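Here we start with a single chain on its own, the form predicted on its own, put down as structure tokens.
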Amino acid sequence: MLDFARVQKELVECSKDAEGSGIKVSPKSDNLVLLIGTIPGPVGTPYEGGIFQIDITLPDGYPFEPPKMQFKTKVCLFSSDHCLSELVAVMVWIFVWHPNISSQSGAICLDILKDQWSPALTLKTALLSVQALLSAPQPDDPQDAVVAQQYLKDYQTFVNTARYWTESFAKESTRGIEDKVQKLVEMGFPEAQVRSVLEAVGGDENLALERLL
């Protein structure tokens, strides 16, 4: 049977520290079951400057068994004629790109999550681990190929996507992308080059404008 006291003892201590840390936890629902983590990207990566969300789902057995972990998802509806009572297709959207993490489903390949888990470490510890993962990407045990195969062949194409990826989708605001879509929109490129050549080089206006002419 899951551990509500410990599960409250450990919302408390991490809530001490969250100011300095950065990393916080915080229920979804009033039976602690499914919570929320944030943590913040890493000084000196492509993850730099983003805020990342976790989905935490604890089983019965918590804290004897892991709990479940994965980068939130964003949702987003298309439809032929902008109206949503005719959807066509569905995008969805993870805040991360890194080769153990899925860019499909934001499930996170890392051992404490899996065979390594002991009793004694917590929710914010587990987070710790995700955070420092996101600083140390293990390649050889990838959670996404794709992803993996991009890391150990081309790495600067992997840091300007994943650092795209952060600005894009994993900060406060977004604005500062959107804005320099728009500013190359009205130069006379077409959007979806511009969002294709901005990606390719982190974010950088200057140099996709220097692509694009």
Given for the second form:
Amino acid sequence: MLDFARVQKELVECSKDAEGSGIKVSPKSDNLVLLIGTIPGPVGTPYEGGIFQIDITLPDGYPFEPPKMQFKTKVCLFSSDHCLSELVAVMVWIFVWHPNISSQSGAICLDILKDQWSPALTLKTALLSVQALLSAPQPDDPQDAVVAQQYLKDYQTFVNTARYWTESFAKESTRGIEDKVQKLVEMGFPEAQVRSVLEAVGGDENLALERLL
Amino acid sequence: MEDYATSDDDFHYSSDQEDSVDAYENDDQDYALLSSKGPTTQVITKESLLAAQREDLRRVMDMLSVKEQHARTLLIFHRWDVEKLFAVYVDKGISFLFAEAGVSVDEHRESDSVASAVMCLICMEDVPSNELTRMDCGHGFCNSCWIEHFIVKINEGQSKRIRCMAHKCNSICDEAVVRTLLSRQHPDMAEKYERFLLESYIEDNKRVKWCPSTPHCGNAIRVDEDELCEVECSCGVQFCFKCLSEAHSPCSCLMWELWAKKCRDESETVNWITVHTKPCPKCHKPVEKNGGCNLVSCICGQAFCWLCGGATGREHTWSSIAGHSCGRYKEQEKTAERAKRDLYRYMHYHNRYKAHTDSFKIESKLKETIQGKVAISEEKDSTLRDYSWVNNGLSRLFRSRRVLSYSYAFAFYMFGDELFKDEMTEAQREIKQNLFEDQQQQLEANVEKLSKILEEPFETFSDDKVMEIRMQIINLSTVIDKLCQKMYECIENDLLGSLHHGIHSIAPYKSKGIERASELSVCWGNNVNDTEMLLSEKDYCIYAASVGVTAELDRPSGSGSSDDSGCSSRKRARKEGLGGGFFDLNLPAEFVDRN
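Return one more block: the form predicted in complex with its partner chain, after the form predicted on its own shown previously.
Below is the whole assembly, all chains and molecules, this chain first.
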């Protein structure tokens, strides 16, 4: 079964030097099974400036089994007149354009998350490896064949696309808290409630929306 | 055929009878030497698995002077190929060998007694140093973390390669440590671990395969030399070691796979229906045209055009139907012709394949008759005491029937379009086909002759007449054996050998039938005879099942003689009369059964 004591310690450990590494891990739920990791895009890459969120699911066997990680996808709800009961369309977007990350699902192709996992690794070291993967794509072992082809054949277009995706999506989450509050209030939720919920979920707009609903 | 018979004349028709028998047996022995140098296959039972594994472990331990667990790790990494392991050792040195397989022999176990409590980097708890275990690689973690790790890995099926928990440490965990840690709290997991380690010898070893019997007999077979061979497990199942299906030489594995599938499939029936019938446009039942013009009327009363299958009226002449015209005549006829030709070709080969399998079935019934005849003969006040030649002839007959039936499946693919269309020109194919068919026909003719002679009521004959029959049977057996041998050689060298994309190879011909795997030496004490008995009994069952009859067998009671125990048993067999000759490989149990 899941070793809660260790996960707790990891979270504490991680928050200690969150400033230095920029890597954060926060629980999404109370049971410590679902977590959200945050990594800054590495400097000098098309991902620079982006803040990438990663959904983490801890299996029962953690840390003896690897954590499941995938880039967070964004569900956009297109509704008419901000009325959430009349949903028109649902779209799934993912924020990162990378040969080893599926542009459809956000699944990450990284050996330490599969057979090379070692119980001595932690969530933080795993996230660091993911960050390293952003700096050093491995197009020969691709998760997303389309992106990998582009990377190999038309590098410039790849860089442009990756940068565009970073600009459009990953930076969104860095928007000021006021913007988020305003957006949620516009949807028709009371401001005080919006603020407290946003704070509770660590500023995650989607999560806040889920709670508010 | 005449050639062979005459060339052997001086052996068989000269001097007295005893001599000629010896000549025949010597002949046989030569073949045995040619085709196999003693038993090259061994049965590994549950009991002997450990011994078999030990054998290889011992070699590596002695050679490299390492502990058993390290030898095992090395061997598992090299898939139990000792030769390959030694080759790597010679080429690249011992440190490479160890590093590659994840063996650390350096003792890193410094004393931990200095600190009373150490932090385990996995659970991040402080643990007393006596609850911390270090592996050979030097990495130490607390016992409960190790146990947790082992359980996860064993459940993942990774028993054979449980790596150290440290990141990027390629070391394989010390077997003894795994054992001790697990056995305390999780004896079931420890047992599972042991079993996996043991079975790795079979699963990871290219020279060893599980016997394909169902229900599984629990045995595995190890071959010493060529993996391309046919073997008989001690449970009686005969199989091709390469593809694990029934023994099928002189068919190649691929051919047999295709053939078996073709025979199983209903596709040929479907084919026949498409060639010979058309669905009624009204009731959709297949309609066969039994003559007449192209206006066909179905049993349901609907009239339709045989050429296009469309519904029509009934007004017609011989050449046209009123108010109906269709122009697809030529095209349809062509495809139908082709399908028809393929079907006939398949039927030709399949009928012959089946015919030999069927006569095998009928001839198996000969056993009782023959035994009766032999019994009567033995009762007679005669100078002849030895009737082993009857059994020898019979087993030769069975064996050659088998070769013949599979040879038709072989020919179907060898000279068909399916596999080798681009390999041969029409002319080449014709030459090869003639060559092969000549041999096949010679063999077939002799086999039928032998079959006929074996049915003679020799028990009523005079001694002279019996001697004559005996001579004929012995001669024919020798001839047939040689013809089989020649046919295999022809297939191997002239037919398959000349292919450019030759992926086809066949198991070599064994004059004495499919080799029965010997028990691994560790089990020699165990009633070998009983095993052998059981074995031929099952063989019959399996054969019977394959030709679609229900086998009813008596429990074996007599003593058989093992085929590989060499000359002494052979002599004994002869002295005992019919007590299980050395030719008993394909015999139903009852033959060997008789004491």
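Numbering follows the first chain given and starts at 1. Whichever C-alpha set is largest while still superposing within 1.5 Å between the two forms counts as the rigid core. Note that the structure is predicted; figures quoted are calculated from it, not measured.
Superposition of the core reveals a Cα shift of less than 2 Å for S15 between the two forms.
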